[in-house]
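A single chain comes next, written as structure tokens; it is the form predicted alone.
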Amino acid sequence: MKVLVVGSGGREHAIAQALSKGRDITVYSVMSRINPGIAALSQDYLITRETASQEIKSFCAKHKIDYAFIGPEVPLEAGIVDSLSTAGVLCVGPKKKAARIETDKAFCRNLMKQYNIPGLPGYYIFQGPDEAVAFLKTSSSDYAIKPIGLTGGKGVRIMGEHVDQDGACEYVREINGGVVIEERLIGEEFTLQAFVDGKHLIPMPLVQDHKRAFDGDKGPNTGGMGSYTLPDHRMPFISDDEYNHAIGIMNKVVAALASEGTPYIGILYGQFMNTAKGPMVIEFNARFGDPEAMNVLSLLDSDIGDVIRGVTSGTLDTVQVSFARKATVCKYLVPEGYPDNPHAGDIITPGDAGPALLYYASVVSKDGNLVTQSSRTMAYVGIGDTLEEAEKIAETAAASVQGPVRHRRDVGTVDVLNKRIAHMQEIR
């Protein structure tokens, strides 16, 4: 089967190298600027916009693609599923419609609530920004303020946390759009990241990402600067009946989009906030997450051909998928300056990386030496059997790079899980 990767970042790299270890795969590719890892896995790709449709569908054309497994969420709302399946090309992500769920954040809140979708938080829509500042100057509470369309992962600020009220009034200025205000939310965020065709979903193991720029969760929102898994693939902060909640709130989601007659295929992401009363529901994407599906791809051990077959034909629950009962810990090296003002154009050097995994992203090759651009470089995936030891494999590969790159150190410690853990027994 020939199967075209949509997308040049480190979340794509390891869709390309999950495919590369699949049974008789050939891996093509459409980026918007070469990654050294994918084009090295790619039996030929295309540079382009990530939305260019048009000539997307002609090189799928050229090769007789079979399938595409689309890694952004700008080609998704562009529409680009919507244009391949016009082509014959069977997708691994959802159609525009769909997509909303992520790309729309007034759809996905207004959905839950017509459905009755538990894990909804309370939640205000305006259109401009004259009435939702109105709204913040009259209430006493704190929120979280969301753009209503794509933000790359950093567009949410919290009252209480990133702004005070005055500064919550100045982001919405700022935005002079579309916002979404919802309640507060207290607890802690995990991942749960599914294989959707449609009717039925595979869960993959519970991520938890580090969105904060610096150690001890401090700085700006990034799109993430790394991420771990567990050797059971749960976390020791998440009960069985909470775990049960979320799986079945992303079961209902699956139900009520196919309700709406826009079936959901492809990846479907669950961004919740496990708090006093259970999970609740920060957000959904329609796709992998970077720096999630590093960690679980990593471990997967079915075919991942067979999964592709499932999810487009709409038989996946006929698919036998499991993944290795190891830990993970992804880190991301990033420029000078992340996230507000990076800075571009720097060579890096890395060192040996022993047994981690590499996934290259915003990184190119320039006359043999990798140079940094403007959003997270590459990151390094240790796998062990426990989280100390897959989190020493990728610490030691992450510091072993010389240049200006700098990386989470805390990422995926013993320290930080136990914080979790004390966190929600505090609160609960």
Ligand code: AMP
Given for the second form:
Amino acid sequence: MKVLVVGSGGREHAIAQALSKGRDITVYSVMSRINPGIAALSQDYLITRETASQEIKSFCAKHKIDYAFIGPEVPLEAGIVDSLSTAGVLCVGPKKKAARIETDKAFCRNLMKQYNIPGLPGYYIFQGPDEAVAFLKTSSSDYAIKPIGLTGGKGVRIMGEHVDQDGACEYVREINGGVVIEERLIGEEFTLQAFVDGKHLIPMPLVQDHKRAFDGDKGPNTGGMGSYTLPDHRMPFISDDEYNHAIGIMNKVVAALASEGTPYIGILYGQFMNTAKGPMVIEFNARFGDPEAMNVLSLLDSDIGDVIRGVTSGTLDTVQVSFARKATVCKYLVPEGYPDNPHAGDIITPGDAGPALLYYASVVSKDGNLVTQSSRTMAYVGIGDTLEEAEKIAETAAASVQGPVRHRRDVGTVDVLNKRIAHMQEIR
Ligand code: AMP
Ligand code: GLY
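May I ask for the structure of the form predicted together with this ligand now, the form predicted alone having been displayed?
Entire complex below, previous chain first.
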């Protein structure tokens, strides 16, 4: 089968890599710039905006593409799946209306409320800054402030963490549009990704991402600096009941979207905060996480072609999906100044990566050199029987890179995991 990957980051390199290991799969790609990893795996590729539906449709027709795997949220919001579907290309990714679960935070919260889906924090929606500021001024609680639309994972400000009340009001004025103001949740975050075929859901190993730019969870939020999974595919600070509760929430969202006449097909990403009251929903994404895709896809044992056929034909319940029972640690290298003032155009030189897997992201190959761009550069994934082993592999590889890039040394360390466990114990 011929499968098109849309997107040019580390997540899409991981998707392309998983596809290239599948039985009888030929990989094609559409990228906004040449990702050297994806390009090397592709039979042919098209460089264009990832939202250029007509051009992408023509590329699919030219190559008789059977399936498309959509990596990022922006083309989903632009309706790439609606467009490709009319050309007979089956997509792993939701249509525009179902993708609103990610692209419209007000829609997501209202859907959860309407269908009585648990895990919904208290929330308030405001269409403009004046009402939102008035609300903030009359309340003494801490809230999370979010623009309604897409922000590349960097649009949230938490009162008591990033801003005080005045800072929150200032931020709302800066957004100058629709905002969701939510109860501030306290706990430990985890990511639950699942394959979804409109009705059925198959969960993947739990992942914990590290959003903050610097070691010790300091600094501004980023797209994600690195992430880990454990051999049992769970997290020690989440009980069986809490895990099952989170799966239940995801299943209810899938059922709600089906009832709305907009069945959800693709990867559903649940970002949860495990709180004293159990898992609460921070947000849903309509795609794989980046970096989280690199953790789970590096472990996928089943044939990805079978999974794609199951997802796109509503028969996922008949597909056996298994992941290796190993730990993974993913560490992203990012340019100096990232995320606020990222430097670009620097040459970097990878050293001996040992057994680590390398996924390219925002980096181009020029005259035989790797040159950084302004977003996350590339990631190494270590796989091991234990977290320690996986972390050591990823850390050694990341530390071997010469040039003006940095990474978080603490991602996936046992020390950080123990802190998470202790934090959860304290909260309970
Ligand atoms: P998002 O862009 O919605 O993934 O949010 C980015 C980050 O902001 C999350 O990973 C959380 O760390 C934090 N966050 C979002 N919503 C809340 C909330 N209601 N309470 C506490 N933290 C939140
Ligand atoms: N790592 C968070 C995201 O992909 O949204």
